[in-house]
Structure formats: structure tokens, C-alpha cells
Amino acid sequence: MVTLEELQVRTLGECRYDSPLADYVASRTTNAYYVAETDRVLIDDTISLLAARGETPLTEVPSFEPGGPRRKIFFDPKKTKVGIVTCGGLCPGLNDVIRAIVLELFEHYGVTDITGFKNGYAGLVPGKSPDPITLTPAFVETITDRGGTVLGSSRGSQNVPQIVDNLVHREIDILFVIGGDGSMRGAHAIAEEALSRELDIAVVGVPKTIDNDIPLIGTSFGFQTAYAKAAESIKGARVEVEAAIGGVGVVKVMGRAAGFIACYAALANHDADFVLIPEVPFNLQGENGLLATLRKRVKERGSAVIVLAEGAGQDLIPASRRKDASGNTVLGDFAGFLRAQIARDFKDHDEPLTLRYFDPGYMIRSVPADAADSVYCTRLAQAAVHAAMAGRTDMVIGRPRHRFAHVPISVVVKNTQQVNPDGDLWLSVLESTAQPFDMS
């Protein structure tokens, strides 16, 4: 369980300067809509849970600082370069974030001097890629108006003592990380590298991962239009295997340690039977196993889609000791033998059978934005710009219970967020696929 002493965040020094946004914030006090700087966030949102903490004062309470503007502010906006850099995988609102991240500091903060460096981290170690670019609202306008990054991205670490050796050359004042748990963890390395030097470097991040497994920060960007286009995959699934007889299709989303894409996508539309997800064990052998379930599914419905999250049912092949870029396990090919034991089962049950395999995977993050994920994008940065002025560091902006706050970059790092089978989204899930309770 997280501690108020864990969820202090960082700062560079004393706020000095008057913030240019000081009269928008000057006579607002806390509200339904709005926290006050001097307020808190807190982490428990049930009379229960808070009981539970027996006789803690509130001023004791694990809790968040809240985002938002400062009326006074750590950097003189006249003086301060900025740089941005994207990081891992792509996810959709990756350019909505940069863009809004430009607008806020030309338009607010009188901040012009921003640098976009390319390809992850690797574009800040000189030499290890092209050269870094200048950011303008005018480089900034359009944007939006495809997916990916306009800096580029890479995964894998890089030398953090020579990433902030850059950085001082470069006379960066703020860099901002856009990117996963691994880019999260190298943006903590990085200000705890500058911190160590005394160097006034504020880090902030703007975690991003259309698995939505980043603890702590509520939803990440890009996710809703991630499930949204997953589930027009999963649509067409169910047309093509209707169309069929004995049809069975198979639709992996990714999902390495966190379901919540196939959750959603399978909620969206009411065309899943099945949702497989790395937290609900299952089996597929035996009466209460998958395939025995999905034969009596195709007999009483002529048809059935599977939505399978792509590190769901590990358990039930080799494990695998390859490792990715990132120093991730490299998942084994569960959808492969599962299409194949499906084959199988309804072959050894003299059962017709028309089996399809849908995989959106990498589409599904390389589309734009949509319309509420640019909205979710565009506050998000604006609450980092705000953070990092007032000398924040070592932090990421999320929004637990729908209030952006600053959290502690060694927080959301220490454990992957993942679909709780006793909560109330799988219980969603069971209602709308009318699959088994227990399939093990």
C-alpha cells in the first residue's frame, strides 16, 4: 500500500517568479471541478477505504498534489529551453500531447526555445541518431492529423550520465519524457542523475501506453482509441464468422500483462463470446474448459468470436527466454496454438468448423486520435508544462479519480496496474459475453 511519504513529489527549489497564469488561479478555491495547489488529491474514494485507515489524520492520508497552474513558478520563462522527447512504442495522441506541450509554453509562458529530439532516447546521446529539431507552434499545427510521432521513438536503454551531459550542453532547462513504464523508469534515472549533480533540470513525464498497465495515473492517453479500433476488428470478426458455418474467430489485441484493451473492445459492441485476459486463469481442456465451452457456444449460436488479449494463456505453453528491446520476455505464440487446439477439438468431435484469425495489433496504435483523446491529451500536457515551471521533477501527470495530479515517477514504476477479476469492469465483461464464471 502507497504512503503519503512515497507520493511527495520532487521540486527543484523555491517558487520566485510571478506565474504568467497567476490571475487565472488567483481567486479559485477547491470545488467539484477544480483543486485548489495548496489542496490534495486523495488516493481513497469509499467511506470504507478511508475507515479503514482507523484514526490517520487527513493531513496524513496517502494523497496526490494536485496539477494545475502556480501562481508563482521555479523557471524564468524568458530563460528557460525545453526539450521533448517520445519513447517505446507508438500509441495514438502521441503528436496531440507534443503539440499541446509547443502551445502552452509559446502562449502562456512566453517560453519560444524547444527542442524536439528524435528517436527516443537514443536522440539524446550525440551521434546516436539525427540531428534534434526546433519546435514551433507553426512546425506544430497539423500534426495531429496522423498518428505516431513527428520526433520518432526507440526502445532500449541509453547512457543516462551522457544524456544529461547533453543536456547541460544543450543548456536544457525541461525535458519532457513521452512514453511507457520503461521510458518512465530511464526519465527517473535521468533526474536522479541531475539530481545528484545539483543540476536544475526539472524531468516530467507523460506516461503513455495503450495497455493502459501504468498504476496510479487513472487512464493513459491513446487507450480509447486503441479499444475503439480493436473493437471494429472485433465487429468484423463476428460478421465474417456469422457468415459461416461452424464459425470461430479469433481476435488478439495486445495486452501483455493487462487485459483492459480486450475488456473494452469486447464491452464496445456486444460481439464477443470469449474474452481471454492474462489475470483470469483458465483452462482448455475439461468439461468447464474453453473448447469445450466454445463447441456447446457454436452448436446453440452457429458462431463465436474470441477476443484474446496477447499475454493471456502463457501458462499453458513454453515459457519463452528471448528478450525484446525493452528487456521484456518475448510472449509465446498462445494465439497459434490455440487456433491449432480449436482445429483439433472440433476435428476430433466430427464438428464443421470455419476458423478466422484477426490481428489488428500494431494498427490499433499507429491511427490518430480521437476526438476525447485529444481532449485528454491536450490537458494532460498542459498540466505537465504547469508542473515543470513550478520546478517539479522526477514526476509524471495522471489523473486518478478524474483529477490531475502529480505523481512520483518511482510510484507508478514499482507495479504494472492490471484487470482486478473481483472488480467491477470483469464482472461487465462476464455480463456481456455470457462466458463461464470459471473456465479452469
The other form holds:
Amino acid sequence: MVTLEELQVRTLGECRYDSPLADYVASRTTNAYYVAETDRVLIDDTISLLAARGETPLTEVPSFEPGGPRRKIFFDPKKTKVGIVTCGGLCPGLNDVIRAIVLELFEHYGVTDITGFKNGYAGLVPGKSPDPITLTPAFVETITDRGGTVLGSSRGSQNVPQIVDNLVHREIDILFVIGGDGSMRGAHAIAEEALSRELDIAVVGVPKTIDNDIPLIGTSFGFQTAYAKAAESIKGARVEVEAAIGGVGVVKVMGRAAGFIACYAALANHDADFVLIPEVPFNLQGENGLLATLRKRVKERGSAVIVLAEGAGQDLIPASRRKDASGNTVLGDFAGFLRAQIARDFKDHDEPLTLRYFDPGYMIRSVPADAADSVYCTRLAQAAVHAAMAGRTDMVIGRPRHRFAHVPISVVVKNTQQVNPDGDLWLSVLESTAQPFDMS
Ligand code: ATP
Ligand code: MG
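Given the form predicted on its own above, I would also like to look at the protein as it appears in the form predicted in complex with ligand ATP.
Everything in the complex follows now, all chains and molecules, and the chain you saw is the first one.
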């Protein structure tokens, strides 16, 4: 449970400048575009949740600072210099976020000095990457046609004081970090270092997680595009196994700690017989185990498709000791183990088997965002720019409860968002696949 205190967003100081949009808004009879600084977005969105808080006044229950444009802003748009960096793995929509930040800065605020740092945090350390580039509306005009990130990315730790030295040297006022949990930890470290030196540098994150596993930000950008792409592979697997004798398809999708892609992709067209996710333990052996249940399903229906989140079943194989450049554990090959177990089990029971394996992993990450995600990226980016121009720092932009909100980085990196095995999403999956409630 997160507290109201933990959700307080840090600000650089008093907002003394009029928003450049003021004249436009003033020409209307309403000021509704501007966020009321006293308003809050509630975490609880049902009567029962609120009732469980007892007599606590609404002003004291956990709530977020709302996102959106402010009447008064902290930075003088005429003098503001901005940097943008993308870090970690690829995800659909990175270029949409970059483009929308640039356009919002230029068109809404008249901020025109925007630097794109290359290759993640390495690009913020002088001499470690190609020189930064200048971002303009012309430069970003067509970047959303392709997936990936026009700025490049990287992993591996960098020296935070050196990064801040470089920001000071380049007179950067605002740094936008688009990246995953590690990137947000980095952004937090940069913001802390800047605050400890009493520098007026805002660090604002647009959190990226293809697995949708960052808490308190609602759905992450690119997630919808990702699961739609994964659903295509599941559909392909269904066609393949239906045409084969004893057809079994295993489709591995992204999802290290959270099985959201597996669940949504499986639900997209009801083509999956089993969904295996890290949150719900299962056994392979035994009467209720996956292998016996799979054999039964193939006997009854002629074929079966298993959708496997990459982090599922890790407890059934030896723990991996490998780490990537950023120190994240590299998962063990459960998909390979599972295929071998299925092959052996069908052989032992003298059942015919045609086993097909599908791994759409990198395809899912590298495609451009679909229209809905492009819209989402644009709006997240606009809200991130509003937050930064209003002097917010050490925060990310999110959309919990379908409202744009400012969330301190420290609370989004504290936990992982996961599929609730007792929640309605997992129930939908069980209903759609008709897999046993318990295979443990
Ligand atoms: P993904 O989830 O796609 O892997 P990520 O942002 O989590 O994205 P990482 O490689 O873990 O990817 O981290 C991105 C960058 O953030 C790396 O350069 C890493 O060194 C840096 N980073 C991670 N944690 C910290 C930290 N605590 N302080 C400073 N930098 C950090
Ligand atoms: Mg990560």
C-alpha cells in the first residue's frame, strides 16, 4: 500500500511565469484546460475501497497530483534548454514519445533548444557515445514510421555525477528519460544528485515497459501494440497445430515477472489452450500437472496451443546466474526445457506429437506503435512536458485510473505490477482457455 506522503511530487520552486497558452485559454470563457493545483486523482475507484478507509477525509487518502497544463510555470520558456534520452530495451512507441515531446515544447511552449542524447545514459557521459543531436520538428517529422528509437539505447551503469556535470555544462534545464525500471532508477539518481547540488534541473520520466509491469502508472505505452503482435503469433500457431497430427504449439512471449502480454494476447482471439505466467505456479508432472492435462486436451481436440510468458516456470529449472550489462538476471531457458519434457512425455505414452515452437520476442518489441498507442504516447509526452515546465522533478507521468498523474519515481520502482491470480483478468484467461484452475 502506498501512502499519501510517498505520492508527494518534488518541485523545484514557485511557478512564476505565465503559461504561453494563457492568452489562448483566456480567449475562452472557461479556464477548464488548466489543472487546479489543489485537485488530486484518487487511488481508490470504488465505493467499497473508499469505505474501507473509514472516516479518513478525502484530502488525506492516498492520491496523485494530476497531470496537465498549469496556468503558472517554473521555467521561462524563452530560456529553457531540454535534453531527451531513451534507455533500456525497445518498445513500440518510443519514437512517438520523442516526437510528441519535441512538438509540445516547440508548439505549446515555444521551447526550441532540444538536445537528443544518443545511446542511453552512455550518451550523457562525454566521450562515451556519438555526440548528441539537435531535435527539431523537421527532424522528428517521420520518425514514428519506424519502431525502435531514433536516439538509440544502451544498458550498463554510468557515472551519475559525470552525467550531472554534463547537464550543467550544456545548461540543460529539463531532462526527459524514456525507459524502464532501471532507467527510472537512473533518473532518480540524476534528480537526487541535481537536487543535492541545488541545481534547478527537472528530471521527468516517461516509463516504458513492454511487460506492463510498472505499478501505479496504469497501462504502459506500447503494451497494446505488443500484445496485438503476440496475438498474431498465437493465431499462426493455432493454424499450424490444427493441420498436424498431435499438434502442440508453444508460443513464448515477453513477460519476465508479469504475464500481462501472455494473458491479453491469449484473450485476443481465444486461440490458446494454456497460458503459463510467472504469477501462477504450475507443475509439469502429476495427474493435475501440465503434461497430463496437455495430453488429454490434444486427445479431445486434436491439438493445443500453450502461451508461455518468458518468466513462467523458472522455479522448475536450475536458477540462472547470468546477468546482462545492467546487472539484470538473464532468465533460464524454460521454453526449451518444456519442449523437451512434452516430447518425452508424449513418447512415453506412445502418443503422436507434432511440436511447433514460436518465439516472436524481438518482433513484438520492434514494431511501430499502433494508432491507439500513438495517441497514448502523444498524450503522455504532452503531460510530461507540462509537468517539467511546471518544475516537477524526480517523477514519471502515468495514467492510473485513466487520468494523467504525476508519480514520484521512488514509488514506481519499489514494486512490480503483476497479474493478480485472484483478479478478473486471470479469471477471463481461465474462462477462455478452460485450463485447470490449479495445475500446481
Ligand atoms: P528494460 O526494462 O527494457 O530492461 P530498463 O530501463 O530497466 O529497461 P536497464 O538496462 O535495467 O533497462 O537500465 C537502463 C539504464 O539505467 C542502464 O544504463 C543502467 O545502468 C541504468 N540504471 C539502472 N539502475 C540504476 C541506478 N540505480 N542508478 C543509476 N543508473 C541506473
Ligand atoms: Mg528493466
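This is a predicted model, so every value here is computed, not measured. Here the rigid core means the biggest group of C-alpha atoms that line up within 1.5 Å when the two forms are laid on top of each other. Positions refer to the first chain, counted from 1.
Relative to the superposed core, E65 shifts its CA atom by less than 2 Å between the two forms.
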